[in-house]
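First, one chain by itself in structure tokens, the form predicted alone.
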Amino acid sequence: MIDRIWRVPAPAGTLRRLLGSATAALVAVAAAGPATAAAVTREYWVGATPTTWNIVPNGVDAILGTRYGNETILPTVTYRRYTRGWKKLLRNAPARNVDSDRIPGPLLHARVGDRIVVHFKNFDTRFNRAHSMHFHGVSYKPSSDGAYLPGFSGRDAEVKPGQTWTYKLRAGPQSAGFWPYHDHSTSMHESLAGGMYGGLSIRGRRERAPDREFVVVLAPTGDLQTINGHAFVGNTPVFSARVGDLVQWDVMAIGSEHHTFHVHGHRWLEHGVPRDTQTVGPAESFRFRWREDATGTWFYHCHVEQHMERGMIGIYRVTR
């Protein structure tokens, strides 16, 4: 995956400018920290969770005026964070980044140089299956690989109900950016279809934090298109932010379709290139930043527009 987040030498208002924004200033501020951050060792407490997940909690789609009832109800088991040795439930992400403390997963942070000890566990008493988390984006030894191949893998990717196992990865040079995570066990296309997935979102070394931060996994869920499990409007994330910010957009596609992910409004830089849409294909992923300014209540959604109207659609609003 290539780095998205962009160092662009011209001032925000010589870009403006230049390319006729009235938006977003046109991302152009990936701002660089004080001083490079020392490396540290990340350690995350994550379970395999039973839980029941309402596609449509509110029951409709807002736009064509479907009704949806007890269809959209599924039993599942989803990534969660916990404290240490698995002894209470965490946020699976700040409220700000994501709707839900479900699907996706656990937002894991880390540098480029840090060390990342995951230690997992499968509370799954509802399916008994086994399960397993794979990483993208970093390196690890085949012990922490968490894919399964009979008579090639080990306990790594299939981690039985009650079990536990440790996965220890390396953020290296080229591992900043935004990366996927999911089952890769026995169970892992009943774990994908479940919403079984998160992100690992990686800065550089001297990159500063973002001021908002949005997690976006575009995936079909039961007989519709989701945005972190959630389809249609009053359904899907609102995210918000402040004229000012420093917003990050991570994005990513799980299944087996290719999506084109759309922010109404604004655009970013790739490559130097001005865009608003981006494709992202099965288990690929980018993020890209700007600095807001652009005030309103905006549409963000996948531009396929079969996927949009099925329920891949969401809010955005930006306030002064």
The other form holds:
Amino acid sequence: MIDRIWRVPAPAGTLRRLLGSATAALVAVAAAGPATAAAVTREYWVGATPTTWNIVPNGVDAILGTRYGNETILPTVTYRRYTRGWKKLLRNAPARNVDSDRIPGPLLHARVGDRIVVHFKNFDTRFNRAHSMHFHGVSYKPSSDGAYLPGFSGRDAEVKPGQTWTYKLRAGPQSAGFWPYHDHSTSMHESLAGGMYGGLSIRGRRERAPDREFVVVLAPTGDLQTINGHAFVGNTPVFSARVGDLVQWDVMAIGSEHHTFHVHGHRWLEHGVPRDTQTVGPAESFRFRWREDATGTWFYHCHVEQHMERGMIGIYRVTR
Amino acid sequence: MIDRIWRVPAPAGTLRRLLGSATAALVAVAAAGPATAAAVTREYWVGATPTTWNIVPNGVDAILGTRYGNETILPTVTYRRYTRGWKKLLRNAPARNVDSDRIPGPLLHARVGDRIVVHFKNFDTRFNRAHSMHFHGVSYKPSSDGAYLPGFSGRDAEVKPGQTWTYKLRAGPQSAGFWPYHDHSTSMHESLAGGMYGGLSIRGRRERAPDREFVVVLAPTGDLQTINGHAFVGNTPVFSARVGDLVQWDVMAIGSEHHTFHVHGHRWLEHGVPRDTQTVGPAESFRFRWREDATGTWFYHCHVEQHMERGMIGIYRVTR
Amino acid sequence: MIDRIWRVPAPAGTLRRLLGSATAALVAVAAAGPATAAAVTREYWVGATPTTWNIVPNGVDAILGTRYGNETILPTVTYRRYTRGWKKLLRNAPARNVDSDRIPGPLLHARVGDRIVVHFKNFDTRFNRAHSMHFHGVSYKPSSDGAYLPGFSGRDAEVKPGQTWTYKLRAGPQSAGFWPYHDHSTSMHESLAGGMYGGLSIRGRRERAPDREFVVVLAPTGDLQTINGHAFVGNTPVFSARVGDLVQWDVMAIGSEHHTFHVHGHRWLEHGVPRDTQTVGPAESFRFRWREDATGTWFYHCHVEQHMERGMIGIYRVTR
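Same protein, the form predicted together with a further copy of the same chain this time rather than the form predicted alone?
Every chain and every other molecule in the complex is listed next, the one we just looked at coming first.
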């Protein structure tokens, strides 16, 4: 878990050593998903759960040297993964993005043709706010929309503390891709500022799982610009792959700003045209894949300069 | 006409009832355009005409409950449709978007291969400013460009109050799509802030007309974020369709900000890739179609959070 | 050289005469590149060289009439082209964009399959800062990445005044297109604000050279919005072509803002869909081509209104 490793302020000189150990752990992670091709119903148990989040756990911007203290600690509510019946709290990304624990929420996987059932419970005793889940990219009836519309919407859009709601979704032929989900209740704006969002990763019927899947959510948190809720190299996720891996990046943005996502030393295809920098605005999302062939310690970052300076930058390590 | 229906402040509890009656009227609208396939010359008579516009006619943000008063009333000049020779003022959208009366200007239809002749008269006795029309997406000679360039441009770019100009345009093979037009005279910036823009909808030579065509212009008006000049649910257009309809959305933006246009419960294809949220920057535009199959009362909105909060959200109703 | 011609403030009335002479010079420029098809190694010699740059050399916004004085003069460091061994300073665009002399840096040409070797020397005795070059769109080892990462990056990312570094790049199958390069050292943000960026233009293996190639870099400079470091018509580049020319536009942005690039009276294809306005965010880039057929004096500009008002607008002249 990266934010443990990094909790001690890291002077620039020790960054290499610390990253070294962090990466070794990540490389051991198995990333392949289930290989079943038959349409299934996938059930997820999600809670809106109070937590205390540190945007800069290691307390330093390693590039500019700026130090951060308690002002980066945020009491908030995020989406958490649970076992059936919300009996036991799970890590959001147990076998994949181990560094993405509470922000974003759990990555929900499905295939085109599947039904997805998301059991949601509001555990928000901290702010005592109603919450909801609104899903992009999938089909559903209005009662699973989760968006507050006075006079029209129902309990799906205002799940009060202690209450539950079950969202019933279907991944149709136009659902293949990576999509956001987020709170769309009356407390939407406070919730999104606090990290209450996540992603749906939907594969084509016969599309193979990637060897590595990296979720990148670009959003402001507090007054910093964050990737998965963290700011600055050493706090943001360290993604890792080996040469030969089929790597998939799932990129989305939340908030009020447009970003340009860039990865160093690599390119991907957008509609057949090579790219290494791509605009992503609020609630937009895209995914791309490549077969890894470039060893090195690379940056990935938002290329909007003021965002990069305010923390929207991370490290991608490729080894043999 | 929606802004009449909504002129009385609508407490959240009565939103359903009011929308119910508004929608019934909209469903009765016939939307199919002319079915001719031969290239023709299409003549339009447009005036720049003073008007008083209320950005929030019902005086309330139904979602957050905020009340608005006379500060949302704007004396302005907009594009209006006239009969031949500017004899009689017409509704901008007589048989289509009945709720889009003065902002945006008239939706100009053509097919690839057509000539489009726009007779423009400046009736601006309110501010006594020169105005013009500049068209995207079509071919024309510099004398129909309508953009002020000192030492080069002519009367097309500075049509003074009381004067007229005729813009001669051609819809070529690369003109199929939805495109903006707007003032590009010396008063461009004040005019655009006041709603002086509209759209050109150009079909392919053999492309059928949609059953429903919805024009969405995202732009700031006053200090609110508006759709077709209106802010907040109940003031912004209520678009309606029935299951089975071929629905077309024409989306553009004007001003200085980028937006992300989102429709709930639906997806479209952009270059063959499914989307439910798409960036649109100033003077960009796109159109998309779907065969309607999802009954419900849905939101469409800009997903930039600060824009959604400031009014850039509306309702789309689908019935059997 | 446009900025010489325009150094005398130009009252709006004389704009036509001045543009006339400027254009005549531009039309004489030969634009075709080398026609070799075999993969080669292309060597460039580039320096980071102090210069004094005037954002508004003619001292006037010809459209609004606002006058500018010494506040638009900027001491800065830019990328300059040199002969082998940095023996002699060259113009950045000797036979192509004669009006783009120091901002952007030299346009680096290559073909898919080529190796590109960029010899870089830091001549920055003005600010005494380290600098670097980071290239988009091409393949390279981490030692040619040029991005400062404490504990990982080497001399490629911190070329100190008086020092040199050689960047070794390869144009692979996914490198065809137009791409940015820029400083990515610790002084990146000051350098980019001062114009330290340029473009790579990479043609497909068998792709013919255009007859005209126009580089457009949208970026803030000082408190103005600039194209190739200049603001306002008469200062920004005057691009010229003749009917029948194969014209290529290379468009990129640098900084923290998104733009929408628009050309009057013309359209291009983006993924097969006609466009005349296209979003470009920081470090994004695209190129498009057309066979010229529309005589006239046209605007090209960013359609973000506040950018257009602050100078991001220029002239494109097409003659028979």
